[in-house]
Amino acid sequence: MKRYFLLYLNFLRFSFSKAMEFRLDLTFRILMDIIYYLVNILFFKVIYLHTPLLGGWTEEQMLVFVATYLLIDAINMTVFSTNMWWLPFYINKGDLDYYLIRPVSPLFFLSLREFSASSFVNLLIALGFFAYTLATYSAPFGGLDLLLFVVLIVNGSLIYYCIQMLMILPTFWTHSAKGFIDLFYSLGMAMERPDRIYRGWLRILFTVLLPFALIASFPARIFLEHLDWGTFLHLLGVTAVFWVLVSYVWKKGLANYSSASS
């Protein structure tokens, strides 16, 4: 455990200094982000413009779950979001063979390596913007709530990532992760809407299928509801689960591999 905390320390290291070579897009970057938190912010204040519930939420109670997205979102975008990009180019050109002989797990190598100095700003933006939410949310909470609440925002960002992950996985059978990496995303809007919204099978689509709609509305249903025990455990059992298929298809990829040796 020592050994990756000390890599992952040398992945920061490495990330913010090239970042500091290339101050330009990090400013670009920084400000594409933050156009994009006003336009979801005032996206649902100009709803509530027209009414004073949305999926059984108040104003004050959907700003926590906008915050609670787009903490999320800077989470991937900060720590997995680049890795993710690069992935299917290391599988076609076997470029994957410099990592697969490192003497650390090739997934965590794969998955963290690169980390985004330029969202890294952003994410200090969400939080300061989450942080808000909360100290201004009028109903009361304690310490363990907050706790929790962190406990499952974690959770959500690993949710995510793994529901990207197998998104990009099939590179290893049809070279190219376009098409999926497209439905991922366009999919992945679900994500930034209260869960109760949907019905029939979509709710099952984006709850159990393919769980966008729980990464954050979940983590927020928990926290401004309180402990739900039917929500927590499905939570859970939808991280086990997708967890559990992100390794089995990751060795089956590497199964199906065709190094630059080969």
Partner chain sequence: MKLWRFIMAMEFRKILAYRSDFWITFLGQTFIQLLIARALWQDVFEARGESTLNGFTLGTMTLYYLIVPVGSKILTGENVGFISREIYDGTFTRYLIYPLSFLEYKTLTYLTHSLFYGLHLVFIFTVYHLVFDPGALGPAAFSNLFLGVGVYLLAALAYVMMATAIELLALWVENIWSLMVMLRFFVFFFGGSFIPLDFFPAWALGLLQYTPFPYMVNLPAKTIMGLLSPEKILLGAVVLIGWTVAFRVTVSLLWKRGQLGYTGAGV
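Condition change, the form predicted on its own to the form predicted together with its partner chain:
Chain only, nothing else included.
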């Protein structure tokens, strides 16, 4: 465990020094994410010009929800996103060999090696926006709520990571991840809408089969309404199930992998 921790510290050091080499690019990327945040806030501002409620939430509540999904998005962009971008290329080009022969878990290495320094700055901005929405939110909340929220934010990020992996791993068989990755980004929009707008089979799709609606809506509910322990444990259970699924598909994929030297 300590070895993995030290290795991750080295990943961080390497990523920050690499980002500082390209300062103009770093600035552009920070600006890009700020615009992304503004577009998301403006989207709901425009919607609320025409309705008092969306998914049963008022505009004030919706801002807490928006801040929650921006936070989860920022965590994923910082920790996983660059790695997820490169993984299909490694699989197709046979570059996975370099990761398979190292004395650490290849899944750990491939998922966490590239830490995005520019997104880290945006993670701080997302955190600031979240703190602002909570500070201006009229309903009271306690320390336990914050603690549970942190757990569910990490949990939501892991669900997002697992679904993304499940969309990338078919590359082992299809040799092109483009279709599935495009599909993932289209589906990702489901996370950015309150879960109660989904009804019938669409609700089953986004809460059970591809649980995008669980990622941000449920953590936000801690502040917006009551979240019972059963739901809390259910969310952790979903992550465990998806993690088992990712591990299984990863192993099957590796069995199907043709390396550059084979």
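Each form is matched to the other, and the largest set of C-alpha atoms that superpose within 1.5 Å is called the rigid core. From a predicted model like this one, the values you see are computed outputs, not experimental measurements. Numbering follows the first chain given and starts at 1.
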Core-superposed comparison between the two forms, residue 231 Cα displacement 2 Å or beyond: yes
